[in-house]
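There is one chain below, alone, in structure tokens, taken in the form predicted alone.
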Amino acid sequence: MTDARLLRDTFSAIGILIDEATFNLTPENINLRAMDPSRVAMVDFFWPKTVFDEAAEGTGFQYECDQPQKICVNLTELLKLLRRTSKEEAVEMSLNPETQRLQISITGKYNRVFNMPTLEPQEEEVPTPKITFKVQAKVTAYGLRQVIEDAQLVSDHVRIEADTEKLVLNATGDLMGATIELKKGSDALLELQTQEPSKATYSLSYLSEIIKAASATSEIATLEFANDMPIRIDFQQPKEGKLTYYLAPRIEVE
């Protein structure tokens, strides 16, 4: 059992890349790693059982899984149910081993129980990308969302650059351009570590969707990138949980 809003926001953040999600369940954690259909972006999700324990403190419920198993659900349909919850409510989900249907119980101002079919789990194992990053920038999720929305006003892609003192986002469209600068130690850019100056260009449609959804789950995000390499965006989660995205760069032709 866990907080309805926490579950809803996290599953919404995963659902911006995939419709059908195969979760790996173990006695100690729940995790998922999957790529979007175009294989341009990847989401890596991990929650230890302590996330559920903390969210459900005082309710007598917790995360329980007797043995490792996989469960695949249609996130679009599941989110229709979770979006009917409020922040004061709690959600309990359980799998009927005989019918392989997922039962969703929502308790709060009034109680209701839904059930939905599960799907055939995906057997593909998606490996963690092996990338040597040259820049690491810790930013506020709110600040990151704002600068991406600014860049999206003028273009459909953004070049992210970093040196030892600042992070710069450049967006250029047919009619307008924008340069957004975050200086080291500012309210938005909390930390900046640069092994060497780097720059790379990314799709704003992907970035904006990821950041808008995932910022609801966290106040802090960490960006890592290198010259013309994928960007890694990690949204800080409770109890050593993980919600991380990888996005392939857009290769610009000179």
Second form
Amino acid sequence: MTDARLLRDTFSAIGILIDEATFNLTPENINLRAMDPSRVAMVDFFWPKTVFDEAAEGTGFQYECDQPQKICVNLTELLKLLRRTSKEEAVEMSLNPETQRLQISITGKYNRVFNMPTLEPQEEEVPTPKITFKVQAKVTAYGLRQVIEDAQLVSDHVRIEADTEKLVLNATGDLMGATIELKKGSDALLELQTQEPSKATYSLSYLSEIIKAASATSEIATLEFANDMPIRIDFQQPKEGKLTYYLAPRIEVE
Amino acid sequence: MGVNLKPLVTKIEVDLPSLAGKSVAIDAYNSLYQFLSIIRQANGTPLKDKIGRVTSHLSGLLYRTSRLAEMSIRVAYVFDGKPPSLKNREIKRRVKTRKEATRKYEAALARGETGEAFIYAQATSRLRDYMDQDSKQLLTLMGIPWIQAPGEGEAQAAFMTKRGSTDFCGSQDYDSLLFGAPRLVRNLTISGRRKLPRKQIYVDVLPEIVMLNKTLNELHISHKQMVDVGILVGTDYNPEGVKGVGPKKALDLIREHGELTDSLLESLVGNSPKFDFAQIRTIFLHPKVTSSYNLKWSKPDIEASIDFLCKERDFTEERVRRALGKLEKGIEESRSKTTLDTFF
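Since the one above is the form predicted alone, can you give the form predicted together with its partner chain too?
Full assembly next; the chain just shown is listed first.
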């Protein structure tokens, strides 16, 4: 970790689903859980303080928070600023308790300080979906991204199926179709545990946006699903960090 | 009428596409009245079939529901049951208003003033028994769920939204909030264009969302206190409210005193007749509702709908067929979309 790209990429991955982000800050960690406006997908993000410590070894961004608080920012606007960071630059964000404005300092080749307003935090607590998953598959984030791009060539939704030996993705469009197979032992599929053969269908536009953005932060992803249940995609993060998505299934109409 | 909380609530204007994938429990009578009031010819005559039965409400139900379905918005209609007896005064008042309007409408027509006639005609809308019946019949044919509320339709719609069965309550009245609807959407069945009263001017009307919690947080009051504010302003159960007390004054009073009490009411109305605020409060806080309802959107029965609308009620087949086509496609698409709420 030599620059603030992890911060930028992680916030981008959250920003796929939401424009206004309410973060919970505690002395030990920063976390967020939110659904997109259509309530089809959810992101669950958690970074312990230690993620920042490791980053600090590079060029130094640290995390300090003396008391638990919520802060809501327009993520779209914040990301515009964060995208201005280039390699080996450090970012410092601090909240002015008096003006309730967020100050973003980017230091490196030259120094600049941005400030932006914060918003009224959202009080809604998003619960954890209650799902008993029957399939767990560990894949490379790169492989997952490729698979989804393949499927997207032919359709806007994909059926994911698993038995004990393989994971199969079926996409059927108006004209074309695709079948993508990941067998146990193939390069992209690292592990597969199937308690019960299962299948479910998901929107490819959500899947591709989530996977594209989140795979910038991670090399390994774990998929979990069950028959007609939401899919959970967990992108492995440094330290004890967590970046997880839930996506509601499409129910196929007879 | 509904309670006037407009100056107090926080509303967000949205466009229809942003409501895609959502389900809405619509106060059926509230929208039927809107259809009856708006869907009229230039001189104020409602749409009618060959034998003189009004069909404005059917036209509204068909085209508006199809339009919403096309946007992947699923609606269910909740019909009023027996209103609480406290509402009788308000109902009588409405009958009187309607009679007056009818007289003025006829007079204006006789004078040949169609513009004037249209204005009065809008206030003559009356929901007759056959309209209730054929609205339900049409919805069944269209595959759209409708629910018979035991009491007020708005209370039932609020209850369903509170339980998460639907995402929004759909009504023009703010009463839904008093009944505890967490999310209210207004202007859903009329958005598009609306004619300004007494002017040949049309304005764009966008759906408005009101979040109960957000409103309460911003007003720093509880839901129960909001009900008391509503009672002071005047509800369907005490239409006059307290003379000289508008929404803002009512809010100040409840904030100051915490709640509506006998002595507070006494100090406000003096010797004028009082209303039973405790009973009204109960109507809002513990309304008569049912948890046995079925929200299932199914494929429209296109041929049977056409038989009913075109053969019996003289609609134009081509237009009906087009609307039903949109409805069928939309329902199919929205059924395939689920939200995470189902899995919490």
